[in-house]
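As a starting point, one isolated chain is supplied in structure tokens, in the form predicted alone.
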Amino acid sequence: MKKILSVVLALVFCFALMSAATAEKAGEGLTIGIVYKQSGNAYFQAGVSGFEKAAEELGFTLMHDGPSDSSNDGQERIIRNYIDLGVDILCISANDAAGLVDVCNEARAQGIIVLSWDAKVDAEGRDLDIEPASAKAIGVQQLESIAETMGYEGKLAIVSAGATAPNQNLWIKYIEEELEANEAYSKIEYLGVVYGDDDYSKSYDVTKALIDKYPDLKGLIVPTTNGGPAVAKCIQDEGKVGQIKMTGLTLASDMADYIKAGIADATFLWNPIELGYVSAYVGVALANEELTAEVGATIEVPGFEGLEIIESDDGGLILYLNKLNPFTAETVDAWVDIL
């Protein structure tokens, strides 16, 4: 009898554990549709791996796609497809902050939660924006890094992604404001922005055009992961290593050799894996009404503390991870297998 009772108790305990395990899968029955700026982009592939890690832990279904041409139209088509498929949550890195507002509001009208991550959708078209750090902090850190490398004097230009890219444009806005306002940068001659459209060949070509036009060019800021290695290769091919320095937002794996060659003293990036991971947790919590999209609301995500929704500069809601990692000759190898 005792043996039978022990078996019964063991079975009850096992069923209790199974029920608890099932209860922990907060995302079961939910589907997240991810829209990124461009297919085949290593940065967004890393971001998707963060969503995949969260899917293993939370149990939601995951779909992801992005246009091959970094276009707003391509992203809109993908979003409409996700609406037709009946996703519960959209996570969008926008090529054009204003261009997706209408289709995102169509999704919201059908009860779909709309989050932007990495690059915002304008406030009127989203429930919440999730970003790695404040735009001002990201922009100013790149400027201070290259200014220090340049000895705070000489010609400086920016090689960005597309002209409508909302995150790049915001970082550049803060860079330009700081250049104008801070006396420390008074000897830096700012040449403005050229656009490589997140295309390797075009980024290389516009960099070469800058070098040809300004033979005494001294510094470049490249706030786009696809552009970084193209700009570095152009500097190398033009025999300008040591004369022209660059910084920017890059993958460690793309830039390790160039950093070690002295083309960049430091580049920077948050961890897109973490950005995708947190975005997934936030989306599931909102869908389950465990989190409300309002100022002051907080969420606990494994490995993160102090994640709080605040009001964004555009009047919408935003949540920052507040992590930015420097890649230098001493640190870059530790990141190569991660980013």
The other form holds:
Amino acid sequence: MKKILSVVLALVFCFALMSAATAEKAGEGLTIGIVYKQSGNAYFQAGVSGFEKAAEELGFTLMHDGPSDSSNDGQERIIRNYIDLGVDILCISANDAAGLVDVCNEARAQGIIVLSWDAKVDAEGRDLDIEPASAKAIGVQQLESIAETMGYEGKLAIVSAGATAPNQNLWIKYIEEELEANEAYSKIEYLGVVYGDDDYSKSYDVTKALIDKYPDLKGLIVPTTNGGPAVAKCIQDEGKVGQIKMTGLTLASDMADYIKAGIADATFLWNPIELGYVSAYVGVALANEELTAEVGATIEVPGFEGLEIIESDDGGLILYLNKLNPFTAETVDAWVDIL
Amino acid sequence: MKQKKICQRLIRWETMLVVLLIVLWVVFDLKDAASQSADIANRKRTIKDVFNLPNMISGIGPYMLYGFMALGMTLILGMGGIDISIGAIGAMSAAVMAVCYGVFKSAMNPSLALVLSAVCCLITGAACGLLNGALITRFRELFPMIITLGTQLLYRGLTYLLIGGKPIQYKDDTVWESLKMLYNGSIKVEYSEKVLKMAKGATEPTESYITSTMSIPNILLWFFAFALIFFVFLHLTKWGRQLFAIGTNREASRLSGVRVANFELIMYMICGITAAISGMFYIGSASGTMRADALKGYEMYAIAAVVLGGFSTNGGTGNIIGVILSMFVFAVMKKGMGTVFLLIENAMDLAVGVVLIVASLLPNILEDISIKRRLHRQHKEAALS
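Starting from the form predicted alone, produce the coordinates for the form predicted together with the partner chain.
Everything in the complex follows now, all chains and molecules, and the chain you saw is the first one.
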């Protein structure tokens, strides 16, 4: 009886293997070489796990490596090794956007698709750059989140980094535009921006001043990872937990305690796993010539909508995931070791 | 008599490096062939040689960056000193060059600006080397290792002060980008390469030939040129003999009329200049950008290459040929580990470390054995008489 059972099981197993082998996957026979900024960095390992997830679905093989010292020449050595190994697609998170242009062009001359993910390679050295979110998406998503928390009414302010910080100012510009343009936010009273200069005690002080001035403040947006914990601590120290809520771009590890204490319903950062996952799909589609790298081209990736290649500021091509990852009381613990 | 013995030992050492190189090559080649046939069995993609001479030469650039530093380091190790600040000197000189070019090019013809900024780069390297040398010759009671550890941090800090955390680059500036020609290959050689492909349903792979291009990186040629100069200096001039004499016995050299302190000062300065040259090549290798953390840890690679090349850290012995060979040993080893054995970058350092330890222990062990044998013989002779 046991013998028969094992024979049957073995047969079933064989059939399963054969059917798996016959089903042609899109990435079958392709190899992706992933190069990240440095090895031993949890953020990039999370990114690689996104590639691995895609590899299970698409059937490509992957290699990944990064230099220990975040150096440009370390990345060059790895890229050259991958060229010799005959990879079809390179996905690079560059330590030095301009520094890898020459070696990337050598790779492209041999027919290798060169994508950059997370940190770009300059326009002249890449086929496509894949980034988490456009400045507009980052701004608008934070606003949406805090507005929902506030019940779409009450006083709202922003605690930013430095007054000249280009990223933050761009995001704030889009937040302000959205506040003006969108009817849903008409009952929100926007108080403006204060600057904590990415310094813990300064961020704490300006937040305290803000709370003293507007005792009925309801919401704060902190679009800088350095400011987030200071603002949360200030809300906690002032005994305003529950009345004032915040959101922002933060690291999970910085904010886990405050999120669980109810100071923020959700804070955001991009998700490196999704970034790797989409990069793999895009790379395979480009290699199979199902996708051409040009403005307006779109690609279907499971779980994502509206992925479209557009022109980037540096004159190259870029694709945004436009999806930030929320850290909530339920999810934050899973992210603490990664971000 | 003694001269000849040292000579013999050197010849032996270089032969050993050649043997090591050949062994590495054969191992990588065999492993490559083995993984190719495994790949064919799995019916994956077209199969090409991964590890072969053209690939090795085309990709040798990044492994040659510290070659100039290694040549400079031979002077220091030959005298029994050490300088671990050369990585930082290279970075600082290259940073000075990048900044100077930005200043000069608004005032004059860009080609002239490039030449002048290159001069500034070399002067910076020389000045840093001079400071090292001055401190080391002035304060004999301190280890050169400690002094240059201090100056290393100093120079690296100055580099950050000078250019900050952001890379410097001059986009679309063809004159500046001509620096790339220092590094990249301009000599292309075409050759015919065998590729294997498994057709669908076939049992035997089909062979075909494609034309591939090998480009010889200019940095390799520059390295040979510099190595020749250093060979002549160290082994064919009186200064070379003085240098090794200082390494063997500093006091005796001083008493026999060598101006040791001055000599050392100049050697540290030349070492600084070679670091600056490495810095210039670094800019070329990084497509014309300069970062404050460039060349970090390169002093250790350079020292490793020089020690593996047969230079004793006690000074007095060594040969440039050995250093050239050891540069190739490291390049072949890292390339092979990375491409054939698919080791990650960090793990490669392990293999380098093992080779280095064995290489630096081996001469001592050999010497121990020969001393024991000699004592044994003397003992015997004494017993006989």
